[in-house]
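This document starts with one chain, in the form predicted on its own, laid out as structure tokens.
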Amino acid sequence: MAELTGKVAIVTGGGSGIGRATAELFVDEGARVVIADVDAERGEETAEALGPAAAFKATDVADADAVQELVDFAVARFGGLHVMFNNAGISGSMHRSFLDDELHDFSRVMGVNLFGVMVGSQRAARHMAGHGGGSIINTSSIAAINAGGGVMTYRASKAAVIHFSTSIAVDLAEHGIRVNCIAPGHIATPMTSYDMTQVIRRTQPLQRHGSPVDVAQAVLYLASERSAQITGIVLPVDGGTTAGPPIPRREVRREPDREGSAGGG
């Protein structure tokens, strides 16, 4: 039997990148999936490609009423809600220097990246609490774990997602609701525009380039019964970046063969 047979899931930011890869994997594993996105064109195209097991609902996750409509839509369309993947996010200002950042986008970034996760978790949990529990997975980032320069509002929003998620994992456990975080790093999506090859070379021990499918596999694990005893964790999907930088390659010096070098013959 497929991992998510009989389950209904919502994937926010499901029209592209990690969200789309997860929606595709969820459907392959037997789930019925509601794809939520502000990009109607991409969201509708994704749902159409996935067939009758998927549906699209235009949603701005920073709007609490819209999120409630999303949950109501999933329940009405597919008969329930078992998995909530709060994945939608934006990067905001890309200023490299904090001194140059006017923080004009603070409210919008926090609205999508943090409030969207909070209200998405709450509205999903309100349904799950009365219907046997469920699994909530929230997308953070390695930028929330490792300190660094630039994108300070983004970093702050994703760090808050981690603390919020681990806190509600405690709060919601009595209802059979598990809450976990993923923290992707160096994954090529429409939101990542930097030179990933150079960054991976300098910061990631596992030199393999990760993909949205790699993250989707981690989300599937946290959504499925394989993780039934797991709640309140943060799972980096980053090739080891949060563990530490790669060890520089060293020349291996071999001692001379002393017996062979004695000569003779």
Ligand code: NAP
Given for the second form:
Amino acid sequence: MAELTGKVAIVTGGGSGIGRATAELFVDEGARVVIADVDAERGEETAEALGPAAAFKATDVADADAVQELVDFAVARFGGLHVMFNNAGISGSMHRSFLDDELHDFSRVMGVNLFGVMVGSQRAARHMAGHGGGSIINTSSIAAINAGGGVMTYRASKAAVIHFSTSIAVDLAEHGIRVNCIAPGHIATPMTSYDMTQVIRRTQPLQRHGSPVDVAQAVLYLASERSAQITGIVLPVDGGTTAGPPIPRREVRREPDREGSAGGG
Ligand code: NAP
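Please show me the structure of the same protein in the form predicted together with this ligand, now that we have looked at it in the form predicted on its own.
Below is the entire complex, every chain and molecule, led by the chain shown above.
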């Protein structure tokens, strides 16, 4: 039995990367999915590739009216809304130094990464509250959990997503609505153009490279009934990065014994 049979889901940022992989997995698991994205070409193409179980709606998640239209579209097209994956996000300018950052992109990054998640959660929850509940999953980042240099507005927006999501998990529980976050680590997508091999070597205990599908599997868990007792959590999908950096490999030198030899033999 597929995990999401009979469910209707919205995936924002569904035309690329993590969102696209999740939309594909959701359809494989029996859901009908509305893909929302500002990139109409990629969004249309993704929906077309997924067939009649998917539809595309051009949406800027920072626009509250557009998000309401998105929810209305999903309900009209597929007859309900059970899963809302607020995943669209942008990194903003990649200033390494806070002192050099003029914060010109503050409003846009906060508008997409935080307001988009807030209004997406609210408009989905307003529908779910009157229709038996649902599951909301919001995309944060390991950048919200581990402090670090650079991209300060992005870090702040993603940290706010966690506090917002855990707080509304409390607020919405009485309506049978679960709210959880995922916090991806270093996942190769069009957003991540840096040299991941070096970063993973230094910061990630599991040395395998995570993929959008790895994140999609975690989202599927939070969307499905397998996580029926789980709300208000943050699930890192990060190869252990937030647990701590890998132990540096060292030559293990044997201490000389009392007789002055290195022992052994
Ligand atoms: P991606 O491949 O760039 O996908 C994001 C999609 O969202 C793109 O199609 C993008 O369109 C779209 N989008 C941007 N602004 C939007 C808006 N206002 N309304 C609707 N759609 C919008 O990036 P990704 O790596 O899959 O990222 C997905 C989420 O994961 C983001 O929230 C990101 O911050 C988070 N994340 C990613 C990583 C990682 O390593 N990849 C790590 C931690 C967190 P455009 O391309 O036209 O902007």
